[in-house]
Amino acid sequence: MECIESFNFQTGRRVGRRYVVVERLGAGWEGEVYRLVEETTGIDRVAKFYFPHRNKSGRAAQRYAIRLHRLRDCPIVIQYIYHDWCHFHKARIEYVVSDYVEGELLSRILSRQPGKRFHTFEALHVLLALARGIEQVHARGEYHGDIHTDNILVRRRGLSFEMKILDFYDLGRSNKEKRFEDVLDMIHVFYEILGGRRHYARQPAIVHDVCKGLKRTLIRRLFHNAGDLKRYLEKYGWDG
């Protein structure tokens, strides 16, 4: 199977039967995820690209397709439409469609932050809201598997922030292990987005309370689930 590590489709690039690029919006150990915009409508979507030999007999791209329709009531989940395949330098590439939803992706927004760091009041509401998201899917058994800035889009509505997911990695079958470690991949977010090991110490006693200096055994105590730092989230006096 051909070992393919990038697609580098450029904007116009016809793909499958009805798409053309746009952009590419990220990229992940499984595949590339781009918009499209769909010919006949002028409808914007997503696809995730799958690299074949992460994806073999096609099982990846079912599996995400499956977990985007049973997860399709949670808000943060992009809402699925369907599965394909197409052609890459010969090799079969399959390909899962989805909603296109507005929004920006969050690394983007923090390189334009002052100091390239967000407000501690602001990372609060980012990760609120992103506790928030993952708390449905949690909920439903299942488990994200790869939160990072690169793969959350933000839309800002005032001081909230509205958030979708564009990917979810394949790690088996879920379990309370891989919920506990969306918790700390949302709580790394948490720690970047703030400006990291430069910022940390000057940080108020929330982000300590909530980071935990990035102890694994330490943040467990406190939250295996998205729903754990949910509400700690909203139950914190937020005078920092």
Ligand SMILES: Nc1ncnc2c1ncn2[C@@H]1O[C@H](COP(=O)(O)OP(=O)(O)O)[C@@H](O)[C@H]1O
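The model shown is predicted, which means the values in this text are computed figures rather than measured ones. Positions refer to the first chain, counted from 1. What changes on going to the form predicted together with the ligand:
- The listed options are Gly196, Glu135, Ala27, Ile81, and the one placed at a hinge of the rigid-part motion between these two forms is Ile81.
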Contents of the next structure:
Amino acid sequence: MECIESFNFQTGRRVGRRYVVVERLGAGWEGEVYRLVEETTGIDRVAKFYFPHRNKSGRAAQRYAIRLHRLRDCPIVIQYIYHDWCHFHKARIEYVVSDYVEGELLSRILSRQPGKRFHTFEALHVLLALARGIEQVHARGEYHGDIHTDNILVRRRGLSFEMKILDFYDLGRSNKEKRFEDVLDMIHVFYEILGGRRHYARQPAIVHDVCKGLKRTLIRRLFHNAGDLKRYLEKYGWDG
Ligand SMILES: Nc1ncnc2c1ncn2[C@@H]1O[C@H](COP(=O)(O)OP(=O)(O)O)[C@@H](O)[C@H]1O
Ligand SMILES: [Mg+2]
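Requested next: the structure of the form predicted together with the ligand (the form predicted on its own having been shown above).
What follows is the entire complex, opening with the chain shown before.
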């Protein structure tokens, strides 16, 4: 199997019958992500193109498409549009098209904050929005597998953070352990956006009650999935 490390698609390149490349958005282990425009409508889309050696017999792309489709009712998940393949140097390249989401990466918003950290209440809003969104993914028996600040697109509206989660990671069949790993990842995001280890000791009680010093066994006693975390935040007893 040919080992392609980059497609390096240029702006204006046609993809299949309906899309034209706008720009490259990212490159990961499985493939590359490009912004495309649908030629007939001018609608922006995003496509993930799979490296053939990471997508033997087309299964990875198919699984990703089916997973997004199964989660189409979850507002935190980007909408699946289309799956197809194109040629690249005689290789068959599969790609999965989804909607293009306006927003800014959480990592980028964080880097603009004074001291590169959020206030407690802002961070709690971020965590609650994540927990509410991922709860629906977990309720459908699925998991994300790679939650971190570079995979969360945010649009701020009023007091709330509307978010979309990108880049589902395929770790095989969903189970309790993978859903718990999502919970740990969400708590790591919360810890990171509050300034990490340097500021942890001085954080208010709610932060310690949720983060538990990032100790898995302590966190597992409280939360098994995103729904547990969401309910905990919604019912938190401020007065002890
Ligand atoms: N549906 C989307 N809408 C808008 N931007 C996106 C979308 N999907 C990905 N991106 C942008 O592309 C970057 C890379 O995409 P991602 O799916 O995280 O792949 P990877 O991390 O493997 O490069 C993201 O960090 C984000 O900035
Ligand atoms: Mg990513």
